[in-house]
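Below you'll find only one chain, the form predicted alone, shown as structure tokens.
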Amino acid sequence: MDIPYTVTSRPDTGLYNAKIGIWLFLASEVMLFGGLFSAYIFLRVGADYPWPVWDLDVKLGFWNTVFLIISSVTVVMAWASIKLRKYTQYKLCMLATIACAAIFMVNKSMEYAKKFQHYAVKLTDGTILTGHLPHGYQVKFENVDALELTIVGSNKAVDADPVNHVLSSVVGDVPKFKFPSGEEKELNKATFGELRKSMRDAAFAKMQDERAKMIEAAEKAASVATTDFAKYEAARKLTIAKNYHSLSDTKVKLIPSAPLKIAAKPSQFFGYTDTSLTFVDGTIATGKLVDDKMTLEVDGVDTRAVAQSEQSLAFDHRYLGEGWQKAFVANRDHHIADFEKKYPTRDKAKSATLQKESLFFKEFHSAEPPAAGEAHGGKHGAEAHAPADSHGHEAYHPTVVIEKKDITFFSNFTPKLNTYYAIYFTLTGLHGLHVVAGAGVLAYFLFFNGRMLREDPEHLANRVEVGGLFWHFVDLVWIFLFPLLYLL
């Protein structure tokens, strides 16, 4: 049975069914993205922290815009080619559209990868250092002489699982552990599974004993009750006793046969002190903290939250030092003088470009501060002759070792960093899903509708038109996203 109005237009609307459906769907999409764009504007206007300025790769965003615009043209050409029965040209245009979508997603994946590898570290005075962690960030303990586990009786969010959460952070060979039974065993899934089962069996036996005592006490109270209230209370307690199934948690201590060394990433633990490290499964390792400093290759400093930017903690002698402080001040003074010369009537505080280039920001392109007079020039001095790192490669960023007491927060450039990146990943991620879905539909038309192309090309033309309308909407959303996130 043929579905009516898939090729011909309806007499009441003048449109075929799919076209009516896609317009209704696009109306809901407009409401979705309209709400997201409005939320972005309100969050930016009411932001209680310095909003990121031009943090994204504008060049990459520009080329993504170009590819999507090209794809909008090629999808229209594909539809027109079917209408004109130029099937080879239709296939080439559809291939070009899908290729542009693929290039867009590859570029977006590269951009996302950079964000996950790039870190921001907020110091106690508000300074933000950006850069890369060449060896990651780890908290190191030594002389770990015990693992304290909590095997939960009932279902809870946190349950002991040292095999997956603790052993992966042990440095070197993992020794055997002394179990509560007194035996020394290897700690693995099998032995820990046996331990968990024995502890829960013991907790279950204890629960049954407690329930039996509660039932006995309730039945005894019911047998001597004389008033209605006493009988009611006894019946209520008896019901509670019969429904009592709560298993208590069990504390277990595992003793390693030799002291452990542990190097744990932030994602592996909840917190730590000088003598203990609490993993995400609740396991507590007791030992001695030996290192919680962060080694950061600094590629930029943001001092917008510092009252006196030149006095930022970043320029402390333990970190970047006086040389970079002088370079920062020289760079700032040069750009301010240049700005005042070019724009004598403009307010410096309202120029985002000036702020990014000089007032509060400093980007690093060399491992050593430039010589006097070269702070705002091209690639001279230290930048032209960057010293080699430990691997023999040229180092283009200064490396600092930040003490934990000077760090208030750190994160890679992901949604947890700030509101801006939460919005960035939400909007671009949702748009990316639309790109994948739209390209997938167009690819289906190209590769799996060959029979329809031969036997009913007008029907396929309608399908391509509907897919093209969705694709135009996806492109239009990006036209809004690009200036909103990348340029403003």
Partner chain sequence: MSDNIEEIQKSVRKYIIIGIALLALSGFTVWLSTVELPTHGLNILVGMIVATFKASLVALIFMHLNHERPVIYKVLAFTVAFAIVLFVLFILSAQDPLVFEGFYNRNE
Contents of the next structure:
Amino acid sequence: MDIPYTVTSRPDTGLYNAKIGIWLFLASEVMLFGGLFSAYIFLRVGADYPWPVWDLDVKLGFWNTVFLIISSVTVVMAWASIKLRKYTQYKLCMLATIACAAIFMVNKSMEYAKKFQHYAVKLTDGTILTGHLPHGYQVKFENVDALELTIVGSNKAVDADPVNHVLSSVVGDVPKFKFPSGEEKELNKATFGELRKSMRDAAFAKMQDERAKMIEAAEKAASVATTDFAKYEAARKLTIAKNYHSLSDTKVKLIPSAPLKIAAKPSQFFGYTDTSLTFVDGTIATGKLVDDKMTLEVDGVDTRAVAQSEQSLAFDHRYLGEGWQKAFVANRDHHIADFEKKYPTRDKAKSATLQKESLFFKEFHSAEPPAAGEAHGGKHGAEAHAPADSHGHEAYHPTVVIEKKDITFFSNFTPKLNTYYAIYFTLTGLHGLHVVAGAGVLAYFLFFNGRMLREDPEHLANRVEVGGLFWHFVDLVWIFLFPLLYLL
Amino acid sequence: MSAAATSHEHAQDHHAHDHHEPGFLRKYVWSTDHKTIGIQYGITGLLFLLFGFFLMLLMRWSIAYPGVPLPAIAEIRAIPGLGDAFESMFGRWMNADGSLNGEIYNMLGAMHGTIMVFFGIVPLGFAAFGNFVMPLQIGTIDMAFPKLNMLSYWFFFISGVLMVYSFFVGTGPVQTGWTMYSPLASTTGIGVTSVWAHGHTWWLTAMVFNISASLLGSVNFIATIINLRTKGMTWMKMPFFCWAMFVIAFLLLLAFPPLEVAAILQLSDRVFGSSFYLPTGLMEGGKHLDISGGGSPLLYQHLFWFLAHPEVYVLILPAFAILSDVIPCNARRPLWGYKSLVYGVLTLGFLSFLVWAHHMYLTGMGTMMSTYFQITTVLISVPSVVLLTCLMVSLWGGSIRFNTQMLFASAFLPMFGIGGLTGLPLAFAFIDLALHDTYYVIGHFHYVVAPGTIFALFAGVYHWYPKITGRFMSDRLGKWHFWPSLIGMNLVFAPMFIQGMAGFHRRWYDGGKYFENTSGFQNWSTTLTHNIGGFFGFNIPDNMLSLNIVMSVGAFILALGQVPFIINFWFSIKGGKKIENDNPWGATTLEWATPTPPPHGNFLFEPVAHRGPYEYSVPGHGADFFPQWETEQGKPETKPTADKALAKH
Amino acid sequence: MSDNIEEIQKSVRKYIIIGIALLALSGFTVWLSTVELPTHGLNILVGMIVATFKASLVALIFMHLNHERPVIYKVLAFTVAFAIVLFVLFILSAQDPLVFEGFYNRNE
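To complete the pair, please output the form predicted in complex with the partner chain; the form predicted alone was given just before.
Whole complex next, starting from this chain.
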């Protein structure tokens, strides 16, 4: 038995079922992206930092726009060709659409990958340094003489798991550990499992012991109770005792046979002091902090949040120093003068572009600061930058070592960095999912609906039309995403 | 047109010779038949309703008897299997003596709200009744997209499993209320680095599945109603039930995506460390959190309530839908004001998108916006009153059959009235500022949803049960179900208004024990409680806290009242009184034209709607009902092509 | 309707022209964003107008909304109305904070 109107249209509405279905689905998609765009507006209006403009790779974004528009044309051509019964053209058009989607996704993943390796460090005065971490960021401890594990009694979210969380951060060979039993053993899954089991068994035995004692005491109290109140209290204590089931946590110390060196990544620990490091599983390593500085190959200095931009902490003698400070000031004044010449009547403080160009310094053309004479940034930069690309541009960025006390916040360019990148990743990520889903559906029509093409082309035309409508919607969302995230 | 006709003939041909029974899995588990899916939704929904109710019983124990161990807690823990499950779901959070504490109270509160709203009432009211009844009423053979329909149920099922599983994970289920307000919800347990060990991740993931299920369902409903109405079933001949389902589907379709956005952004906050809802400089435990800040907690509330207000109408409209069938059928009178009901429900649906921020008066909204939201909120009460009035007037002059479903239906009217009228003051910002988050609000919306919607859902179960199983549910047990429920509901919720106006906050796990010795805590209701208690020999103190005991006793009466229903529901499948014909209630809408139970493909003839859906007691007509499918001569226009014996299959 | 074979044949040319127009408009958008208008808000406004124009080309031509059935227009009209509500009322309520006039000035 068939559902009516799957292929032909119902006369009074003029529509077949799937077309109503897809338009309703698109209506809900409008609300989905509407919600996201509304979140974008909300966050942008309420942002307490300069909203990034032209921060992303516009060239890449533009090419992605081009590919999506081409795919939109080809998908509607595919539908037209199937209606005109030009089957080869239909297949070519569908292939082109899917290829465009693939190129789009490849571009997108390249864009994402770059962001994950790019870092921003916020200093205490509000300056933001951007750049790359040559070796990642690690907190280093030496002379670690003990690991203190907390083995929780019952099944809780955080439980000691040093094999997974601690050993991977040990530098060099892992020595044997002295277990509480006195033996010296390697720390691995099996030995730790044994340890945990024995500790939990002990906790359970202890609990049973305590319970027996509590019950005994309560029964004794009940037997001697004379007043109503005492009887009530004793009975209550007996209930408590009978239900006593709490397994206490056990703390265990593992002593390494030789002092450890530890280098931990931020994802591996909760926090640290000068003498101890707490891993995410609750294990505490005691030792001596040797290094928690951050090495950064700087490719940008954003001083927009600093009142006296040339006094930014980034130009402290420990960091970029005077040479780059001069280059920065020259670059800034050059842009301001340029702006004043171009727009004499406008308010400098209100131009977001000028703020960005003058205060977000990116003109690093060598690892060393330029000599006093040639530091005027701007046009000169283009020539100086030319050799950089052929050598890979890390080489030309000054390396600074930032002390932990000067850092308030750091993150790579992921949703954590700020609300702009958060909404950027959410919007483009969801849009990317739609691209993948849409391309998948179209590929299914192309590769698995061959029989329908021969036997019931009208039905397949409907399917392609519906798939195409979804695809156009994906394109339509990108038409708004591109200027909102990349350009404006 | 012609294609439609052929496909119908085609369908009947199939029926004649196509009798191989699909296997059990195909028929009951991976079914694409709208009726089976409706039943699946119904039973899952009822089970969730029971589960949510059980959570509430635990909460009520804690409120009435704070610090007192649960009765028989040691015995419960000793039950093999079940005891362990109880232990890992609830027991591990309770105090050593088996009494409840704030932590588990918060979990129960959050999960009670979530489960009742998203897993109990919406699936039952919209998905179950809508799926079963709506395609029958518009005379189609199935939904427009049967496979999506199946997918919708299984998405819902997965979301239910995920939600229940959150009881078993490391941190337990969420503790931040069913509204999940950020930043609290984004930062609780922020130290738990394994995201899947945190109940919140499970909650959000479950919600994403639940929302997807709702979207699939609503697309299906709307497409079906637009495109698959049978011959003669014009928009204005469509039963009001279908109109209500149509509007609900639109509410779900357009209001749920913003909640999905809210859930995705909150998930991003938790998993990727972003700051959508976290303002700059947020501190916890005296330390700055490792976040960038710059977000806004208000954004979450807007996105959440943009869904959650239309959701309120998603909860209540199934009740009107069901009663629009139950009341005319049992009053033997046409539905009064069919057109005003239809336009009322459309207006209600439209306005429900424009009122959401009346849940947010306390967020520091300015006078301009709060004036706007007060006006729209008061406006929306007009169509609600139109709906209620039409149902009430329909009773006028009828010869009412007080069977169980009619008892529930007639109890709905005053109960919903109380719920609605107590909501009016809350529409005004200056009153809401005082009553916000008190038991007054709890009382208000529970009166709407619990003795309101749930009563209507019960009425629906009793009404359509014969169509589904071919047997009646017992009327005697039904009355044993109805009266304790009515008494229990009112005992639970009426005292909440009194407590609420005294300022009792909804999140006190000890029911306000801290204020036990505060003076000025007496009024007529507490004195009454004291005197009644004294009459039976109990010493109930004369203060507001005694009302907690009254309410909890009410809850236990309510629990006992559900036992007859459960017995009735399961035993009547095989043991109920058999129906004599396919239209046992003498109803007029098309679902009663099908064999019982309706076979795959529903109708044995092509149904045609000859007249409006509520032609009861038509002057000059022999019987006191004139079904939609009958011609003036009293027989369907198209002769049945298959004989009656086919109906058995 | 679009089921007419000749009409479809004709519209193929139209699709290509619209595609080229969209590409040109994308280039225009990029160029436009480099021009500094008096305020950045104006840049956003102009950019969004161009984007809306592009989007309506896609919707009207590619998605055939220029000749669609009334049911779909009705559904979309409600959707667009609620989406606008989503944009406008969020911002309005955020931009309309409660002001205690005279409350802080009392001590000054």
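What you see is a predicted model, and the numbers here were worked out from it, not measured in a lab. So that the term is clear: the rigid core is the largest set of C-alpha atoms that superpose within 1.5 Å between two forms. Positions refer to the first chain, counted from 1.
Residue 173 shows a C-alpha shift below 2 Å between the two forms [criterion: core-superposed Cα displacement of 2 Å].
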